[in-house]
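The form predicted alone is given below as one chain in structure tokens.
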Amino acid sequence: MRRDYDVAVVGGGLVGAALAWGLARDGQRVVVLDEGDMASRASRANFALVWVQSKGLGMAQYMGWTVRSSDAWRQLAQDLRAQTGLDVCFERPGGFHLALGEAELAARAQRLKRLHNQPGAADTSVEVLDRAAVERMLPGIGPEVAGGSFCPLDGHVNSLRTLHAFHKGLHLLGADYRPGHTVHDVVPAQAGFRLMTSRGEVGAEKIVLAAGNANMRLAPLVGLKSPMQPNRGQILVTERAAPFLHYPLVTIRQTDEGTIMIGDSREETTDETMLDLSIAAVEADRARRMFPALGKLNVVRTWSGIRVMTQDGFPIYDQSERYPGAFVVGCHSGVTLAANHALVLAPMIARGRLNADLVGAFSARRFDVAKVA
């Protein structure tokens, strides 16, 4: 069989682009097979947080994996800028989760206690602050804010520019990007794979399925699985304002361009062509109660997006034992984990084997254990 490439990455969003960039930097001949600009892409509907606090309840390994990526993000941002000239505006000042009222604050403290009491939990240096401590760092909070949690490892980035930087970097590294190449079938061959796309056939020695929720359909073609449970989120964006919010919150952040992003809804529907204004109203109201000054700003745009979400919320990293050279990568936190995907996971894939000691906990085999239990 003709093998056109060392690796074919299926999916050109943040997860696929980060992996492809890392593989190309490792000397692999890479092709990215993507639906193109009209794709329903979670990478264009995310909140752009590089977030650590709250990650990992039910899987302590995820805490450590998230901390590792947060620590590596500054290096990733520097590498992208040195190669492409693009500043992705990464900042890690720390981040807040605010509580409206004492009941919310108590619930927040209890959740963090459960999170960090898990065996093997990583140290995230998160702390619960009272109102006075929060107000010193976040002047202008509303009277209902009782306090909140603060994690110094949290940050944010310009995610659209990050996606642009990865794709520009891929081009500079000589990788091929093929939009309009929706993958319909994958045929394992004697020494590689044939990928049947809407614009023809592509051959590769290895493949990486990084197609978000579409992994659910593609993974079984190479003896893998990717149980997904997507949901919808809505985001509001205000007009530009003078800089005032110097720390990102889990539901509110001021971008490098001055706009305020608001939102963190979780809806069971997967229809992204509509908005639920009643949910948007709740998001806006909570933001205004946290920062009353937001009530003076106009909302200039809003949208909904479908999250890439596994059934338990944790990443899936797997390799096929039946068809060596086939890998599946799926996760919700494509922004947070981009540094790990580009700098840690991609070199493993380039070598043809995942490091079980590092990412073995994220195999989809864990879902089989859950069924037996």
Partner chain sequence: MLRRLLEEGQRVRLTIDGKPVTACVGDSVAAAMLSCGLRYCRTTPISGEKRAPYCMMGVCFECLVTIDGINNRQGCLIEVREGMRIDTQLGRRTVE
Second form
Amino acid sequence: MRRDYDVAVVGGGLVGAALAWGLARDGQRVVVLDEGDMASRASRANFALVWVQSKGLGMAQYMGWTVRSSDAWRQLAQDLRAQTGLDVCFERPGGFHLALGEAELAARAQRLKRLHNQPGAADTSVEVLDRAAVERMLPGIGPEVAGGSFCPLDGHVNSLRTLHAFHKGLHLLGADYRPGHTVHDVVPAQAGFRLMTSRGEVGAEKIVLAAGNANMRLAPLVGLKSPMQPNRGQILVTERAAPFLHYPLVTIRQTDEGTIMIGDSREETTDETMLDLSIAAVEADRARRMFPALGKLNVVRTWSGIRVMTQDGFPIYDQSERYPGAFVVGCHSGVTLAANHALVLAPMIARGRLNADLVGAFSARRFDVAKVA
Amino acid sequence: MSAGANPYDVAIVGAGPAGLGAAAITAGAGLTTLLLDENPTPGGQIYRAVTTTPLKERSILGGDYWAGAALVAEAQASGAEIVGGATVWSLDASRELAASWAGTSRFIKARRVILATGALERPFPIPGWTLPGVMTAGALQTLLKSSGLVPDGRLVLAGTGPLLWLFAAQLLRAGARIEALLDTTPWANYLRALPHVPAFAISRYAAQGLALRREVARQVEVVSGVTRLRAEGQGGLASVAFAARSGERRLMADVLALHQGVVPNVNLAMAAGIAHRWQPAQLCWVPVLDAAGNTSIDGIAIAGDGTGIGGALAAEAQGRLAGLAAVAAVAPERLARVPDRQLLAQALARAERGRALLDQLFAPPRWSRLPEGDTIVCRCEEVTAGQLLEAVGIGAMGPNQAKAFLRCGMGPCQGRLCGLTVTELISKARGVAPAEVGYFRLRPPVKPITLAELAAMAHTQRAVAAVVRE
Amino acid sequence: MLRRLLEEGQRVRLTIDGKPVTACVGDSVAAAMLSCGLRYCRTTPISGEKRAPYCMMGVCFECLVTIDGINNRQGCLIEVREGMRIDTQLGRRTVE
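Show the form predicted in complex with the partner chain, please, the one above being the form predicted alone.
Then the entire complex follows, led off by the chain already shown.
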């Protein structure tokens, strides 16, 4: 078989591109096999938060992993800028989750309590603030805002520029990026793998499946599994405005360009070609109730995107036992975890071994345990 | 205003020739008809302000313009509900429109939808095309029609296509002065157009077109075979530079009017999910239509220049035919009240005669469609041709990845002024056909609406459940 | 940069950047600005470049201006009214 590459990464979104970039920096000969221009691409539809608070209810290790990536993001942003000249505008001013009304605030406080009562929970310094405390930091909140939670580790980034930077970086590192190469089949071979794509065959010693929800289909081909449960989210975005919102919220943030993104809907559907304008109306309404001044802004675009979501919402990182050298990497938070993927996970894959202390909890074997229990 | 529960028989978007023709037929047959247009008064771009123009001296704008008055009157008398200043910003496969007027957005259901959203001028991305003082010829023509305004100071016209000559003639009749008309029609186009001469010769365009050229050429310096056109100036237009047979030239100018044809305005149709295809003769996207004018979505038809450029008379005939199809679908018993299909089809055939020659003759040259280097492609986000080519170089196969990398097409115009350029530049860089490159994925709102307007729209239980979580 | 062929139209009074001017009934805001000698109507939110109305048919968004205190309105689609306050749109709009 042809073994042109050390590693073939399947998927050129934020997860695949971050891993490929990390692998290429590690000296690996990398090929990235990606879909075409119209692919369902969460990396082009996400909310761009680097987010810590509220992550990890049901798996304390995920909290620690998230905090670690959030801490590493500044380094990643510096490295990308030094290499590509692109400023991905990472900022970590802390972030809010606002509650409209006392009932929402109580529910929020309860959820955070459950999260932090878990054994092994990481310290995120999240605190629940009353209205007066919120208003000191976020002037302009509407009368219905009862309070909210604030976590100083939360931040955001320009995720589209991050995708651009990874791709530019891959190019500069001499990695081979092949768009329009949808992978149909993966065949384990003597020493490595053969990948059958819509534009021919590619051989590599190792493979990394980073194909988002398509990991569900691809993982079993190499003795892995990746149970997914995708859902749809919708986002609206306004025209550019002068700086007005100095902290990101889980549902509203102002980008470095000045546009204001509003989002965080969730529906059990996977058709991203259409969207539900009533959902956009509810999102707009809540945004306006949080910040009445937003009402005057023009909404210039809306979009829907399919979230990459594992069945329990936590990352899946595994190496195949039957076919060593085959890895699967899938998670919802491709932006938040990009620093870990590029700086921590990629070197592990390059060495051919996932460090169980760091990422053992994220093996898909946990789904077997759940079934037995 | 009908409530959503009580839908219209027919909703028509756009009150130009196609929309007016369609409304005249459907409302005339007794169908409840809603005709929405973004402009305050009906007429579209071609019959812009035909009911309100201050230019009462008919010879200035010409007989073809004033013919629109009768069509507007017919539609107004038909019983159609005509709403001006109404922006349709969404349409979906269930034929639900979202439209904004008088500061409020509402959903409107219709049993049939006819899109008559017409055309817009093809992007003309030359160096300096964003400078104040550079406008489209159509824009200046609108100012002439609506307000009786003409350029003051040194005016240069540049480009190719019938509208450029018509506008030049209108300006001259109005007493305006034109420094020069820079004709960018490539010599090769004349050869390519030759086979179509017989059909053209018997069309209405032939005599008219030649007469216009003579009228203009008598009074204005016409420079043929112009290439390397640039607008120059700091913070505003100061001069126009170009190459011609006689060599490089530079003209001082206060206003530059650019035009290289018109292309379908596809944003609403594409955002609705209607299938489109690349039309190589007109170098643009057109909707995929069946013989009756139906799109890929049941109950939605497109008529007029939005289906491919055919001009005002063809648009009107297409609009009437689409209206007739709507009557046949909604209330076939009323077909006796509408004109004979055969007659309309003949009118359409007459109007389309000669179009093939115009397409060949006025096909814009490659240099004025495919900019290079620092020339701006996306005006909203200030993305240059060079940046776009660099994005292709690192793997952006199509407009959507390029948009993600660079924000081209992400501004308020939503790609209307850069989309064709982006597709064609990527096509050239990759060496594949535009059809393979594709286009931006468009989404509602196709025109901006305020957040407050959006927020005030209906909140379904399902929508609330999808957004409000702990 | 534009002149009026006919001067007999019914006039409305408005202000552009605080300066009192007149326009004709039926003029769009963009037409009124150009007829009053303005060369540009906005600066872009990115480079700050000056821009002027380009298409006059609602598709290019170059004619964005502030009308009666509301930012980023399409001047070519809105008709002038007596007493209207029109202001050049400088860069990004504000949120107030």
